[in-house]
Amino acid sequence: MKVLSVASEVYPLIKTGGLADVAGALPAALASHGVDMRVLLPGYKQVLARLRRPSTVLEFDDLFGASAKVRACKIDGVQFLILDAPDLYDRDGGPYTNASGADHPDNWRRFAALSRAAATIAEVGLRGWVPDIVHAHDWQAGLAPVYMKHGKASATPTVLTIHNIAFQGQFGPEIFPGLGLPPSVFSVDGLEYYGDVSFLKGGLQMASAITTVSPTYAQEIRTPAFGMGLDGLINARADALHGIVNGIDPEVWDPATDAMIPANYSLSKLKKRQANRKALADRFGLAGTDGPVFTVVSRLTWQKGIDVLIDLVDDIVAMGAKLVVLGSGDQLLEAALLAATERHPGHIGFFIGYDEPLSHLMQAGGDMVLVPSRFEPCGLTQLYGLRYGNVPVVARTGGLADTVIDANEAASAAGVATGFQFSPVTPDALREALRRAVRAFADPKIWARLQNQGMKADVSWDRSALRYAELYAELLPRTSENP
């Protein structure tokens, strides 16, 4: 099967989250399954550095106003497709910001050119590669289904994956004429929602499927208080629904053989840990390494529950434990956390930005990873504590009611057991569920084996690339080639 996958960020050539780990761990999980992927991506200026010898495979005279062309490159494995439109996406900034933080006032033209780039290759093919299946991220490649719909590949199947539907590229109606699609698809049925253009509402009304990165995800966003405002949308079209878990990239996430990390370690060798431990409490200039560490590694939103562990502060130092945070996000959650390190120092530090391999020392150095979400499609951050024995607290919401096994009582006696969860997410059960971690953490013989079942879980695609091929599978005509 080929198939396109079409993203606003992959992993490794730019990433703000975890939707750049998936789109970019994808391809490689696939091709087992005799999936052919290949990755329509925009030309950032950050991504267009990273090319070498690069082949133009397609050409526009007129993408929404800028001349641009599809080029063609392998990194890393990955066969990558780079919309190079120098009017449309160089410029200094991030992906979806400029150099001040603020919205390109473009983004609707911007991902509406992604989108119907990916609707032309999937019209026209490139060289001999047509695509029998075109796999949409989010609403950055939203009007790819739709785009799809209402042209002359109306045939091929689509799959839109949300990744998050707080995020769904809403635009005012002055927009529409500018997307060139007829004037029918401006209606309750298509784009429009609340009067204004909506992204995702879009690809979700006409993608052949629709996927979530978790099955607890997939049944959260058909209630309102999930679902953002489309829960009548994803209701009405359940039966298109498929929830299926992320998965991380085990030769990137692997404690024995990480680079980025001092000392490489095993389940087998899990001593040699220690190191990291100290290099972890170095950096942040912890005083000493006696107690548990909890990391946060994350967005500071509210939907990431920030506000409430901030809240803990104080409990978390009167429990004999620390705290270390690395992130960026709402300024009033930054100014908390920076007085947090003055109020408390030795004991809590804060690192304001991403830092990749930062991420991975507090992995392999932390003793708790804490993912405290009001809600969470997926989350990776957990995925890659249980990977690397730092043993998750999380928010039974989402993914991570998925992904991580409370160690209450009869999952402990079981022996199953991988971490923490709590409900609701106030500071009331969170500080609940940091006892509970603490007082197992006391307990080396409890401690282990937390570590022990989760270093063992299997946190890789190969069960959720399944799925994806069988869905995909699933789309495609019936024909002698595909019975």
Ligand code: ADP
The other form holds:
Amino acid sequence: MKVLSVASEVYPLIKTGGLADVAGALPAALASHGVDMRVLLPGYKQVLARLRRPSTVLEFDDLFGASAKVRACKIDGVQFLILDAPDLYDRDGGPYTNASGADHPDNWRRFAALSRAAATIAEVGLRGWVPDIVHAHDWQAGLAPVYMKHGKASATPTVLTIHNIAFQGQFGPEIFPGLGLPPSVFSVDGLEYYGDVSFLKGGLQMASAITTVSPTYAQEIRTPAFGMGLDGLINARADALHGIVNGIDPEVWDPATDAMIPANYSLSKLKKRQANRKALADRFGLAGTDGPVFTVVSRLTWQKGIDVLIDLVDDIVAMGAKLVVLGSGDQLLEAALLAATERHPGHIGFFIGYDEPLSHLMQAGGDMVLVPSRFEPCGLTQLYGLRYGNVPVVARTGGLADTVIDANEAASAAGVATGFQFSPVTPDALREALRRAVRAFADPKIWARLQNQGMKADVSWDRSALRYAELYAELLPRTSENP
Ligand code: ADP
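Following the display of the form predicted alone, present the structure of the form predicted together with adenosine-5'-diphosphate.
After this comes the whole thing, all chains and molecules, with the earlier chain placed first.
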């Protein structure tokens, strides 16, 4: 089965968050299920710099006013298809923002072009490789099902995965004529959203199947509190909606082989983890390694509940714990965290920025990973925490609720607990969860058991990859090869 995956970021070429990890891991996870997945992404400056001897497999004379090529290149076993359109993508800054952090003003055109290119590949193929299915991720690829529905590939099934329904790709109505879609598509049954154009809405209307990244989030987005204005549409399409939890890339995230950490370790050699704890403490200038070290690796936004955590900084220090944070985002949150480090030197550490190796060290050297998100479609840092013996303390929402088993009495007695959950996302509830975690940490036997159970938990892609493969098969016409 041939599947074209379309995403705006894919690890290891370009990453700002979990979408990249998932889009990067899916091809290998699906290969063992007979799926030949190739991944289309924009040729940003950072991506072009990584290409080695790419071959041109498709050319556009005019893709939104610019010439463009699709270049194929195999990296770490994955077949990447790079949409090389310098006018659109070869510029300074990140995938979505310029060097000063402002959205590129032509993002609508940049990501419409990505979707248009995907639809063209579905129509004409790439030197004989014609996808059976197109799998689009998030709003940036949301128009792929729309272009396909209104083009020559209307019979090819499409899947749209929502990694975060808060990001919808909404633009003013003036951009609609530039999309090259029939006027009828600008309607309430198409991509029109309160007078604006919504890329995600269009995709949700037209995709053959919709998935999101955990079963709990699939239920949550059907409610006004989590649906971000699209809950009505999600409910209307409930029959096409599936919640499939993310796994982690076992090649990238394995403490036994991870080249980004000072000391490799495994369940049977957990003592070696101490060297990473020490390295982490040194890195953040912590005053010794007594007491638990809480870690946070996150975008610093309201969604992630960072403000609630900041309210508890004094309590954390009073508990005898330390807190280290890696992330960037809202300036007010960054300023508050900086102020906390100044108030509690040696106890609170903060690194502003994006640092992949440091994120690995935090998982390998921390005692607990905190994820106090107000909503969390899946969340990956708690999965990395489980794998690395960095016990998760998480809000009971979305994928966090699905992947961490709270150390309540019953779960502890049954030997299945892997972390701590709390709800609602308030300082009181989080403080209580942190206290429970600190008490457990104080008993080395209890703590070792928790780490053990977490490290043994199945956070692989095995089950989820099978579910995607089954979904693809359901969407294809029945044949002797697909009974
Ligand atoms: P989201 O996609 O909402 O940002 P996830 O938990 O799904 O949240 O994925 C976040 C991913 O980005 C994880 O791989 C995490 O380790 C990584 N990450 C987040 N912030 C940073 C940072 N400042 N430096 C390095 N990695 C980060």
